[in-house]
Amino acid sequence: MTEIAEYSRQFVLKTRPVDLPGDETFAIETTPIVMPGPGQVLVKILIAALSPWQNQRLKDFKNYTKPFEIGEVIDCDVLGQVVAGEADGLVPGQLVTGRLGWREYALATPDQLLRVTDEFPDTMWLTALSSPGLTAYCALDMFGRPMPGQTMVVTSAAGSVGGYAVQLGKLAGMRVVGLSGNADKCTLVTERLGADVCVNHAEPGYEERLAAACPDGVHLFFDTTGGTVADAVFDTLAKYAKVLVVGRTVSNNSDRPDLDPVNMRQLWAREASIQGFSRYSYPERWGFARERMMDLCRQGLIQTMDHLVDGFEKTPGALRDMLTGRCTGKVLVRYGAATPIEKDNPA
């Protein structure tokens, strides 16, 4: 039999942060590992994926997601390995993904898990083939409807979702202008992801340089951030433009949404339309989007980006680094390595 630890550590919410979370925000609890019952498997967490919505849920104010309760395990998507139990074809050794949280081991049922194959690198199942890639694909497929020759602007273009929006826009034949607050990230967005231009919004003259990058106006605006950076894009909208609101990180991480301005005068003047989008409202589309992203990855048409941190204890610091813009692509924390599965000797 494969050796399994007796105890599992997990991060729970200890106190709510005012702005960015720190080490004092979380507590580590140690709990005995419970072996799976009928219809369950025990999953060893290998890699945890971090997302901006985790910071939003640390705070107790009205938002699109339910806040974490004090003492609740911090939720997130993970890559894991079944190490005990059998259910619905899941057996020890199988790699899976699921939303199991910041913990070392978790009990799960088959409906909570997606089987992982070795066709793609492990981290790709938490990036291009998970929420980041699927969010970009579903939003553009369902509501963006990109057209060749049109111009699309993408905020946080080197981010976990924005990076895929850039690439999908280029595959659709669009002129793509990325926005980022870091010169090195702008270089990555153009040279690796293929954007036509990337404008550094942290440098002086941002609005003028953005307008120069979009001489025909912006036909599609893919926004995940909101705030003044996004607000400036409205001055460059083309007539009948579409604004696809995939996130509002600036206001979603604050209890003062009024600090997130919206240039409604220009939206009205261009007769633009605004479409809000959350991937979690369309679970019936995930399978289709994943299959399409798999096809694009097989053809080498999609570049994946991730920032991998080693060590369970480093999870809170990795979240803070992500929220302060120190990372590129999807931030992942490695909790452990896959365990070789020993077969019982029938003799």
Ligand SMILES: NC(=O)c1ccc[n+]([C@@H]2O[C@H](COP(=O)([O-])OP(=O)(O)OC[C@H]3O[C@@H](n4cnc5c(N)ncnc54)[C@H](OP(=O)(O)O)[C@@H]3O)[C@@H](O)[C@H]2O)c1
Given for the second form:
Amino acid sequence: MTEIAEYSRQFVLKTRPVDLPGDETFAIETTPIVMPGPGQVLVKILIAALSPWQNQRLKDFKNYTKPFEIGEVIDCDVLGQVVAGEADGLVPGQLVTGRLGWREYALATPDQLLRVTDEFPDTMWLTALSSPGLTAYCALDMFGRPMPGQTMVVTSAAGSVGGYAVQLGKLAGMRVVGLSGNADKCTLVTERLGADVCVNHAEPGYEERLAAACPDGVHLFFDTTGGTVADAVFDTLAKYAKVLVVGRTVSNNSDRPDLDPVNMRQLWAREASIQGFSRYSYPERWGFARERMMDLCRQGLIQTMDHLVDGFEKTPGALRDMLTGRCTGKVLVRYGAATPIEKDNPA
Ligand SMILES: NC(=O)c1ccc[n+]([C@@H]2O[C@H](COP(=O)([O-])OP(=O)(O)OC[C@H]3O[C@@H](n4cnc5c(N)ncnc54)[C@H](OP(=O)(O)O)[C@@H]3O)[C@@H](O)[C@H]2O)c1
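Got the form predicted on its own; any chance of the form predicted in complex with the named molecule too?
Complete assembly follows, chain above in first position.
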């Protein structure tokens, strides 16, 4: 029998940050745990996945999604375990993923949950087989159209989404040049992820080193950050280049998101095209992308990267560390351990 706590803690939005969130941004609320009703299960959250979009939703500016309300629980993808209730074949013991937020327990309905197996390590269900890996896969497959021999540049190449874009570009036969914020990350991007070159954008003169790393120009630019670093890539675009805008971390972190620079002159001069991408628009592609990523992982062709922090209270600090470039791969926070499944439990 799984032990269930009496109370669950959750982080809610207390005040909106101007740029980066601080301790004053969040409050911890404690609520009694409610047992599931018909059609519901109670999920104990084991790992929460942090992402820059959580920061952008703390603020009140126009975006692809609505801001968190003051007092609202901070949302995020999680890995959890069903600990009570039965619904649609879900029984206690089953591991699941879903968007259940920064909290220790959550009630959920089966349509909110994806059942996961122990074929892969638990963290992989929040990395290669979840938003980071599937975003990189779908954006490249649907719009990037990687061509062997051509050059792709990836910003935040040691980052959660960027790290998979680097690897998928290499698997497609491209020359891949990463941009990253320190020397250790650059070593990881070339040695572990297989990029041909990684340019440290924190060092002066990175623009020249980037241009030198792309002698034929940049045919495909996979951009998750925006900002001046991304703008420097526009100076190196090849004729008919494609710019895939997957994220805007820099302007989302800023107090003036409206000042996001984009070198339109070079876009015009190179007859390049620009394509925005949001995974939320293509839910029907998700299952296929996950199957493909599972295949690549089974074959050992994909390296997963995560930065795992222990403890519910550490969640806001881990978000800040991610937003200030201190982490590599997906930032995950462990809230608890799974309960071993009993023998007579079919899950
Ligand atoms: N379109 C979609 O469907 C979709 C899906 C998932 C995520 N996203 C977006 O993609 C972006 C990346 O998400 P992620 O989870 O993979 O995060 P991430 O890249 O792992 O984390 C943030 C990284 O951004 C870089 N960064 C932060 N501030 C920067 C600055 N001022 N200048 C340059 N780089 C900076 C840092 O890397 P370096 O220091 O190494 O540069 C930092 O480590 C986010 O904007 C997210 O919202 C979009």
